[in-house]
Each structure stands twice: as structure tokens, then as C-alpha cells.
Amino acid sequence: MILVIGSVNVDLVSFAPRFPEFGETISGTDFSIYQGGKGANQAVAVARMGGNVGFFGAVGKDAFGDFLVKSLQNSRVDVMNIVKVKGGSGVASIWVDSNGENAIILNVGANAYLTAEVLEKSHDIFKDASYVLLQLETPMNGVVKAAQIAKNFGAKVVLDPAPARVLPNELIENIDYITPNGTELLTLIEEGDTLSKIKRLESHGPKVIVKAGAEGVYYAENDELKHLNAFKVKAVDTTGAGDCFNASFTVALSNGLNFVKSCEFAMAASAISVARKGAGSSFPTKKEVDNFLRRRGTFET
């Protein structure tokens, strides 16, 4: 099983030839709004490509909570370790240019629920799991725990580190991938250009892959920076994503794949996903990504 912790949020999303900018009004083009958060979104994409997922996660009560856990259970994910806390759930307002690139704003509700005396008492949920999925948008004490309980467990622990923070070492010890963008890496490692920031980071244990968007993946092997070009495709919504990556990243893993046909596995997922129209929504089957790679081919460079 892929036990996805994290996350869950009601996005609301507002389209636009562009951003606006400070004090400005601009017309949209649409609305929509959809089930989001990294860690619902992830939990969608293994359930979408056939994986067997758990998800454990905090909505509030109210219409937003309801919401979210019946487009979960529409994505066929397991919703019986989601749970039901005093106040609002998570709101993510997002905008989106003519250029499918997205800005942010962020409202925790009822994520911050996740805390490590939450998880240290949930040790249950992680008996079946062979990979751990985790994210940043819950209380860091709690992904802490998460890592650590599933290491105990023995399972692979796979980390999204967005939105962007500094990490703590009982954090990294515990990670067996990490997939920061470029922004992300910055953050974790200062100085230095993509390899050295990618040994640095993998000195410390985890398995580095460098999300670089329209430019592909980056990562290191025998001391060399290697890089997968992306599939180019046109871009109408990049929201989740990363989050199409880490989860169609995962179970090829799970299936076998080794570590390279894993990324070209999620990248032709994310591209997919970045061709439609928001988050867990665009993203595609595993039937979808087979064919897309027959049609395309997979390279490296």
C-alpha cells in the first residue's frame, strides 16, 4: 500500500490573462472550484493510476469539509482515516495566467491538526504501507513523526518539501527521495550549483530528484549531473503539478520501475496533468501515461 499523509484543501481558482497587479482589478476569464491540498491531491494521483492508497488527513465541519471528502471518495480514495475537526477546513485561493503558471495564498484550517502527538498515536495506519508519501502543508512536528514512524515501519519515505522550508536533520535522516523544485532547493542549500546542492543534500541519506518544470528533472549519479528533458506540451493549469509527480513517481516505483523509467513515468504523468485544467481533476490513468509514453517515447540526456 502508498499511505499518503497530508494535506487537504478546497481550492479556488481564478483564471486571468495575467496577474493583477498590487491594487489593481482585473477581469477573470473562469472559475472553478475543485479539491486540492498536496497531500489529497498525491492520494488521488496513486488512486487514479490503479495504486492502492491510504490517506490520513483533517478537514473541518463545515461545507468545505463535506466537499472535499465526497470528491475524495468520487477519486475512489479510502476516506475512513480522514478526519472531522471544530472549525474550517483548508482554503487555497489560486490564480492562474494565460500561461497555466499559478500564484498562492494559503489558509491551513483544519491541517494543522496533524500534529506529532496526532500521528505518534495513529501508528495503525502505517502497518501496510511499503511507501510514505508527505508533503509541507501540516505541521512539521507531524511529517517529523510520520517520517520516523515509517521508517520504523519499514517503509520508503517520500518527501514533496513545498512549500519551501529549511529542514530539520531527524526530518531528512528519514527520507528515502526528496523532490524539491528549484525554489525548494535553494531553501534546503544556499550555496553552490545544482550538483554540489544535490550531494550536499544527499549526504545526509535521501535519494535527490530536482523538479525543473518545462525543463524536466535533474539528479546526480557517479558524481555528474544528469538531467531528463520534460515532454513538451501546452500548459493551461500547472496547479498540482508536483503533486502528479511524487504520486505517479511512487508507484511506478511500487511497480517495479527503476529509478530513472520512474521519473520519465512522472513527467509524462505531470505533463498530462498541466495540459487540463486544475489539480487532482487533470490528473491521468495509468492507462493515459502508458500510451502517452508510447506515442512520445522516453530520452535521456
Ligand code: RIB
Contents of the next structure:
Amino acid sequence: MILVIGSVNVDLVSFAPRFPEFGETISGTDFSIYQGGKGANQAVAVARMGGNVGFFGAVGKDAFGDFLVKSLQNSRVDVMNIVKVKGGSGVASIWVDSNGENAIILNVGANAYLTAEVLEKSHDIFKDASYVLLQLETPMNGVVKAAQIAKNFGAKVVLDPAPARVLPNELIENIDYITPNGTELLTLIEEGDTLSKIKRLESHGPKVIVKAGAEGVYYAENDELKHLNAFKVKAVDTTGAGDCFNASFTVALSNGLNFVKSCEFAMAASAISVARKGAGSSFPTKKEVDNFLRRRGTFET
Ligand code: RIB
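How about the form predicted together with the ligand, since we already have the form predicted on its own?
Below is the entire complex, every chain and molecule, led by the chain shown above.
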């Protein structure tokens, strides 16, 4: 089972030709309300890929909370371990421009519930997990605790260090794969080129995959910087592409693909998702990814 622990948000998404300047009002071209949140998005992506997924998260006792639970149920995510807590659900106000790039303000709301104390009492949910997916929209002490428990259960841990935050060593040393984008990598290690940053992070334990969006991904092998090209697509909304990558990468690994093929599979899934609007709602099925890779002349999964 792939266990996802993390945030679940309502995404209030405005599409516009460009971002407004300070103090400026511009006209949008579209508006939608989607289920989002890095944790929930990863759970949806695993489910779409046909993976056996568990999800642990929290929503508020509000209309958004009901909406989120229903959306996740519709996406075939098991909602048994979604806790409803007093107060509002997490809300992300998102702007998307005509290049598909976004800017996000996150109000964490109920996601603040996932503390170390709560995780400590939730050992049971880890017992069948072979992989645990984590991100950083919930309290850091809870993320640290989740990684420690996962390791004790012998699960592999995949961390998306997003949104960018400095990580305590006690977290990094319990991570198997870490997937920063450029900004996140700079937050983690300020000095040096990409290879030296990767090597410094890897000296603490995890394998590093740098997600460079339309450029593809970078990783290190035998002291060399390796690069895999992204698939070229017209992006309409990049929201959730990183979540889609981490989930698809993990599904591919758990299906027995090697590291490079798992990265390629994940890049294909993300490429499909950025060509559609929304986060969770834009994620492809495994069949769609397989067809995409076949059309692009790459391998079969
Ligand atoms: O990674 C994308 C997610 O980040 C969005 O769904 C939004 O909820 C923000 O938290």
C-alpha cells in the first residue's frame, strides 16, 4: 500500500492572461473550485494510476470539508482516515496565468491538525505501507514523526520538500527520495552548483531528484550530473504537477520500474496533467500515461 500523509485544500483558482500588479484589478478568463492540497493530490494521483492508496489528512467542519471528502471519494481515495476538526478547511487561493504558471496563497486551516502528537497516536495506519509520501503543508514536527514511524515499519519514504522550507536533519535522514524544485533546492542548500547541492543532500541519506519543470529532471550518478528531458506539451495549468510527479514516480517504483524509467513515467504523467486545468482533476490514469509514452516512442510500463 502507498500511504499518503498530508494536506487537503480547497483550491479557488482564477485564470487570467497575466498576474495583476500590486493594487491593480484585472479581468479573469475563468474561475473554478477544485479539490487540492499536496497530500490529497498525491493520493488522487496514486488512485488514478491504479495504486493501492491510503490517505491521512484533516478537513474542517465546514462546507469545504464536505466538498473535499466527497471529491476524494469520487476519485476513489479511501477517506476513512480523514479527520474532521473544528474550524475551517485548508484553502489555497491560486492565480494561473496564460503560460500555466501559478502563484498561491495557502491558508492551512485544518491541516495544522497533523502534529507529531497526532501522528504518534496513529501508528496503525502505517502497518501495511510499503511507501509513504510526505510533503510540507502540514506541521513540520508531524512530518518528522511520520518519516520516523514509516522507517520503523520498514517503508520507503518519498518527500516533496514543498512549499520550500529548511529541513531538520532528523527528517532528511529518514527519507529515501527527496524531490525539490529549483527554489526548494536553494532553500535546502544555498551554496554551490546543482551537482554539489545534490551531493550534499545525498550525504544525509536520500536520493535526490531535482524537478526542473519544462526542463525535466536532474539527478546525480557516479559524481556526474544527469539530465532527463521533459516531454514538450502546451501548459495550461501547472498546479499539482509536482504532486503528480511524486505519486506517479512512487507507483512506477512500486510496480518494479527502475529509477530512470520511474522518472520518465512520472514526467509523462506530469506532462499530461499540465495540459489540463486543475490539480487532482488533471491527473491521468496509468493507461493514459502508457499511451502517451507509446506515442512518444518510449518504453512500455
Ligand atoms: O501542489 C499544488 C497544491 O498546492 C494545490 O492543490 C494547492 O492546494 C496548494 O497547496
